[in-house]
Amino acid sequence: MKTTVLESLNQGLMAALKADATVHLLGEDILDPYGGAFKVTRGCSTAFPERVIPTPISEAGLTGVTAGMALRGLRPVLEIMFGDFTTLVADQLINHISKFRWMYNDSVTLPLVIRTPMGGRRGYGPTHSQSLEKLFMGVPGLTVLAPANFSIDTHSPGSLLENSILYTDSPVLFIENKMQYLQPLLTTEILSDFDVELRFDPSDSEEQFPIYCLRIKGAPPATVTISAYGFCGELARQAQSKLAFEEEIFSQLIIPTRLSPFALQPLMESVARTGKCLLVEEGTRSLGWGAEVAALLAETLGDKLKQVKRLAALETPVPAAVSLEKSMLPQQEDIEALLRKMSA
């Protein structure tokens, strides 16, 4: 039976709670039998009733409480029910939590993980379907992570979450795309058509975050590099496979799990060979992750970078109508169309 991303994240939470008595889980409606809006916390309150704490509907307040818990030596995990509500925690996160280690000359640690689902494609409307992670990228002292739907060696969404809870002593914003939850984890056996290289960001630290580099086995050298994260990483993988087998358009796909700070090396190495890069994200196109990566590639590679394209959501609120939502968000066929143009 295949494990889903949701089950993997649940296992990561359970493992962290079991491994360390200082780990506490807080959030709205996280107690059994409900187990959270997307069921990631299901079973946790039954197994660890003293350390799973339901909270009032006050995102700013409970973020401040968990910051205090972290400063006092605990390892809290906070669930924000929808990523849209991270706007309510921005003051605590940007003006306080991310700065405390620096303000107090590293005499304190702040091991707080804030988990939240982002993204659309569910018809939830403009205030429950956004991808707002770009608002938090580039904040000094804050790490932004987005799991991928792979289980390679010992690395999975659950292990990324577990390690972030247990071993990272600075605040983490952990982005879970809603469409990933029921996706099965992809193993090397399932990915039999792919060569999967596992890199780490950074490579010289105990805090390592997986970067997945995919090519079709036995294919000629890639002519385009693709990079995407979260659910868009899976859309890009499917587009990569379809174009390789049906149209002999070959690419390399780079899927990072740490969005900020961003590690350029694996992507830079690939683009230095192909000269072309397609960047895919679910957030709106302007001033986002893709724009920053494109700028970094241009600064680093110079004339070696022949072409870079960004594919992202249109510059509108997310519609509630499913048909309109689909036209607003990047789809697999959009990735395929751009890859055809870039490979021509």
Contents of the next structure:
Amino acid sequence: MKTTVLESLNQGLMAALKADATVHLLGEDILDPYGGAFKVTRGCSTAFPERVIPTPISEAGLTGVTAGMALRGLRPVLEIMFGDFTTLVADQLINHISKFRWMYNDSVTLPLVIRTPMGGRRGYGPTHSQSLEKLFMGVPGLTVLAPANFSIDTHSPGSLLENSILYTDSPVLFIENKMQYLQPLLTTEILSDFDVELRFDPSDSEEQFPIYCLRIKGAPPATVTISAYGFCGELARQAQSKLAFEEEIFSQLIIPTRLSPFALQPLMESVARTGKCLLVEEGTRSLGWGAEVAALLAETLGDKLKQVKRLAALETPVPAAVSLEKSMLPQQEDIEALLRKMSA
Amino acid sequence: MTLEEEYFRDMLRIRRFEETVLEEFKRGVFSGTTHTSIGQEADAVGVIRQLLPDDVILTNHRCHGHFLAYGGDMRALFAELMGRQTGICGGRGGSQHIHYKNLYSNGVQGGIVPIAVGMALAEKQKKSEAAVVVFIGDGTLGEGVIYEAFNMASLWSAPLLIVVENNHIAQTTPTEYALAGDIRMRFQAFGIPALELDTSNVMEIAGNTFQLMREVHEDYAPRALILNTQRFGPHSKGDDTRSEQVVALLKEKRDPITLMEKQLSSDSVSSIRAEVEQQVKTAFEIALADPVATMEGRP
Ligand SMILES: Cc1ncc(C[n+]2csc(CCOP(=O)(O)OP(=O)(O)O)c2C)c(N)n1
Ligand SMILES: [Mg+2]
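Mind giving me the form predicted in complex with the partner chain, seeing as the form predicted alone was just shown?
Time for the whole complex; same chain goes first.
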């Protein structure tokens, strides 16, 4: 049986709880037998009853509680049941948690992780389907991560989470995607058609935040670069593969796991060669991740950048009806269509 | 020194520090903003002097008094307000964002209360026996997050003392324009025993806090202390909408320093006054000569 992203995250939590007695999990409905609304914490409360704390429905207050715990030597992990509710967490994240270390002149650390599932495609409607992470990218002092559905070398969604909990002394917002949960982890064997290279930003000296660079094995040089994260990374991978085998359109795909602060390498290297970049995200299009990356590419590459395109959600709330949601959120076919256009 | 003399000296240090800040603000020595606690010194000294060495303090925008009562260095506070490298936080935080030993402040109303709960739970989990004190104002009772925090503090038996400094005004808004019902009952609704005092007598605040902190430490559970007090200065600087007569009347009745002074011998009062005057002057002058904060080499 293949391990899913969900199981991998669960293993990461368990491993962190086991490794360090200062790790505590907090969240709504996280106790067994339920194990959290998406089951990521399943088994944790049975194995570590003292350190898995079921909470009232108090996202703002809870985020403050985790901040206090982290400031006084614990390593708390908070689950926010739906990413949409990060709006309630925003004051603590932006005006407290992300500021303390710097404004206190580096005299404190805040080792805490806030995990939350974003994303639609499940018909949950306008307030349970959003991808709001762009609101938190670019906040100084905050690291925003998104796992990819790979298990390569020692890197997996679970290891990304485990390392964030155990070894990152600055606050982390860990963005999961609901559609990722049931995806199987892709290993190098499964990815036998692909060359997968793991890269790390020089600032990431511990090599915690892999950047996955994918090409079709033995393919001619890529003519377009694609970058996407989270579930869109998987949609992009499928589009990449399909167009390569069916239409001989060859691309390179870069999937970062650290969204903010954003590291431009190795994306820049790839775009320097292809001259063209497609950026895919599930959040709304304006003033988002793609906009920032496009600006960085333009600033750095100058006229080596021939074309950049963004594919993102339409500027409306996420609708509940399956048909509406499908036309509102970026689909694999949309990626394929843009790739065709860009490579023409 | 007797305890009374010590408390008098500590309150006077806060008073003279803050009077100096307000005076020198006008001359451009300080920039940005500041909030003085002139009139409320008995709260800071009465409460903080009862804490054990490992106890933790969370405070708000009006935090100079708490910092000084905690034993914080006056020159470092002057320097922080002046934007000097030698400031408590190297000039990064300024008047309302400081961290020194186990004292932390932030300038967003209400947000420190859940953080205090988390800290109290961490201390309890570590079996350190330290407790946490958080200071909020009456106006901050309007922030929703504090009720989430009260609930969790009570639910999880956090060793926490919540101190409400009710100076009956929030910036310019009198409490009766902003607060419904009774403050004590807000705590009682969460099962947190609350004691309310209406005094500017530092010894009375000290004695009651001592008792409450003992309960917090022994019961491992939260308590609340509501201190009715009076703010004599502006909210920030020069922004007092109250008439001078009204403020003068408050000073006449409720000045914690005058109240204490009456109980001390005139000899000790004058020697303490001279000592504090010298301390403030020296701290101010050293801070003024300190190097200005820069970003160089500090990412
Ligand atoms: C969330 C938030 N809203 C508004 C302000 C602006 N502000 C600073 S102090 C203050 C009044 C606070 O009143 P109170 O809690 O009674 O404390 P006091 O100033 O009387 O000590 C206000 C409105 C703030 N700092 N934070
Ligand atoms: Mg007030």
